[in-house]
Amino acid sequence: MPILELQGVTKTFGGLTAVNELSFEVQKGDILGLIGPNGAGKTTVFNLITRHLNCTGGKVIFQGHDITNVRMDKIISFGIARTFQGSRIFRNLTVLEAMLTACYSKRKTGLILDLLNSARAKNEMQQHTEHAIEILKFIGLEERKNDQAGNLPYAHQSLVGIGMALVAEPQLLLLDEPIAGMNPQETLETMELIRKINGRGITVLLVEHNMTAVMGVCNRIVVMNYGEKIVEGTPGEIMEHPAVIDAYLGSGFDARAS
């Protein structure tokens, strides 16, 4: 059984169809790439999966359960976390404080116990702090935990966004252009991080324009154009598919040189 399945998912905005009867599966343990030209509908798909947008039609199935109409604030408790294009982090907080904001969905104590500064609330906060620091160590930013998040280099801000998603201990991680704006060395390091994340048993759905990264880390790829799936397959199959070359890669594409 796939961990995620889109069944005829459609999204219209007035007279514009952004996603049109899109169907594909993500198998548990996959690193699946979702690629296509700008405006193909990739980020809209992420927004539909995570309920930042409502589907006009079709179904989103996660681990056999229909989550098409699940409230957005409940999606993360199902085991789905995501990052966003650009660095949507809390720029005025320290790196550790930003990470701790992502622990909110895991809180068991309520506001009253927090206000009373109860032992239970203190213990829970200590556990969350230790977990956040463990994630920072995993992504290589433990030494920056007391730095203001907005002052970090762009690549590190992107890593903080990934770390904030990992705090929720997801089973499925949606990465929306995590490598955008990175230099070649940062790209290689982030590719390795994605492999390490997958090695922890987390399934990854990746939207990314850097084809070196996509071809290098994904075991399968779905290609979209004008809101529709045009083909899916292995990286090797995708690189050689005429429809993909015509719509997206171009006849001169070489993954080794991109």
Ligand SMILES: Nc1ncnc2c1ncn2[C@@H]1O[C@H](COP(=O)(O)OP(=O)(O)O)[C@@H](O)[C@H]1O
Given for the second form:
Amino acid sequence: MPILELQGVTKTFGGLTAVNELSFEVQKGDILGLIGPNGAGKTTVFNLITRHLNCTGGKVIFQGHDITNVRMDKIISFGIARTFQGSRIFRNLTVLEAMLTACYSKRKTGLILDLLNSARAKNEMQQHTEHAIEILKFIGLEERKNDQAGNLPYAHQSLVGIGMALVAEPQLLLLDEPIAGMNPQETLETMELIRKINGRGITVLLVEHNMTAVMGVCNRIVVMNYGEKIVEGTPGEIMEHPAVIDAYLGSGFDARAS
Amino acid sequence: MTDRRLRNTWITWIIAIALLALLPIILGGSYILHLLIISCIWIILAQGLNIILGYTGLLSLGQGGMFGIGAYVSALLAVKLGWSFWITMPLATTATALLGFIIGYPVLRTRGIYFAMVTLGLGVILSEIFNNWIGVTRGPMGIGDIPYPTPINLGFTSIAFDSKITYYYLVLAALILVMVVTYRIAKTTLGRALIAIKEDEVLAGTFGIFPPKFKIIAFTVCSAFSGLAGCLYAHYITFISPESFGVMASIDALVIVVVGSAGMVLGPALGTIILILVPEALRFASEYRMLVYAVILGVVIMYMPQGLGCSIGRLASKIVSGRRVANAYIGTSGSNQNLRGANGS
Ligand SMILES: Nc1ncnc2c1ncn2[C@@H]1O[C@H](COP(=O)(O)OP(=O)(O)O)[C@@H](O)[C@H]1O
Ligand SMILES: [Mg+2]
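Can I get the form predicted together with this ligand as well, since the one above is the form predicted alone?
After this comes the whole thing, all chains and molecules, with the earlier chain placed first.
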């Protein structure tokens, strides 16, 4: 059974159809790349999966549950975490505070017990802090834990976004252009990090423009254009496919790369 | 938190409370006591606003009206029904909290400038009610002869609240309660969720924090603090009229919070000291008081846009850890750590 399944998902904004009858499956353990030219509808697909937007039509099934109409804030407890394009993070918090905030869904103690400083709440806080530090070590930002997140270099901000998603211990992680703005060295490190995340048993859905990265880490790729899936296959198949070459060359891939 | 830090926190609290308790004895004088009582009430009122503005990021301009609800509910129950302060105080606080909870449901659907406008409207409506529901509130004539809190009988002795000194200890106890509650909120999941909402609602939602729920909680706590402040005010001044609970009161509370540093537990206290005590201290030059007020505001807005509390925190950490700040240049240990620690955020 696939971990995530999109069934004929459609999203229209007024007259514009951003996602059109899109169907694909993500298998457990996959690193699935979702690629396509700018405006193809990739971010919109993420927003539909994590319920930041309502589907106009179709269904999203996660581990057998229909999550098409689930409230946005419940998605994380289903086991789906995400990052945002352009590193949307809690900029005015320290890195550690941001990570602790992202632990919210793991909390088992009620707000009142927490306010009363019960032993259970203290204990849980301690566990969350340890877990957050462990994740910071994992993404290589432990040294930065007391720095203000918004003051970090861009590449590190992107990592904080990934760390925040990881700290919630998801089963499916959606990464929206995590490599954008990174230098070649950072790109290689982040590719390695994505493999390590996958090695922890987390299924990854990756949107990324850097073709080297996508081809390097993904085991399957879905190519979109104008809101529709045009091809799906292994990196090898995708690179050879005429429709893909056409979509990219035909819609300003070079212009974007410049 | 390590044991040592925990002990230090306790010691700080105890010293602070002891100092506040001794303040009237150190300073003396009926007028000083009056200022201290009024200041405590203002800090409680401003702390309510701090919860919704400083932590949750929502600018409420209805604070004056909620202050009035607490005052009127308690005063009316005491004057018309003859109920004891010890019953009317919790009732007035609860009633104001309840009103915040109920009104919060529709009002908190708005955000940003719209929320400010709606709460401003709320404040104006409440003020109109105090003015025009003459059968109950006696309109602009106000309600007088509000009784002092009934004496507490301890068997061997009884504590009366008709003197300023005992009333000071009463408002001080209320203030400490409010500060402790705020401190706990700031330190725990609730505060973290509120700050997350202030920072980025969508991101907060992504991590499971349902913003409407937390905004309602914040607005309810804010209202409860305001109601408590109103009640304490009414039974101290013993006379209330609508003009104390208008838009000006909301603006004053706002200025206190902003000058003191929004989003800091001690912010409202700092703001009150600066905006109420300093102008009073310069009373001998009474014609210049508004000028002093204006200068303070101007200086804070221009040179300390994040408020006095933040600036003091930053300065203190620079003095305490000058070395570490220098280290920040080579990027090893972050100076931010110290700044944030001192800011208490
Ligand atoms: N909230 C929105 N309102 C209106 N149009 C939108 C919105 N979000 C995305 N779009 C449009 O949908 C299309 C797909 O956008 P997007 O999903 O961001 O593309 P990608 O991430 O593949 O670059 C674009 O034409 C974009 O302008
Ligand atoms: Mg995008």
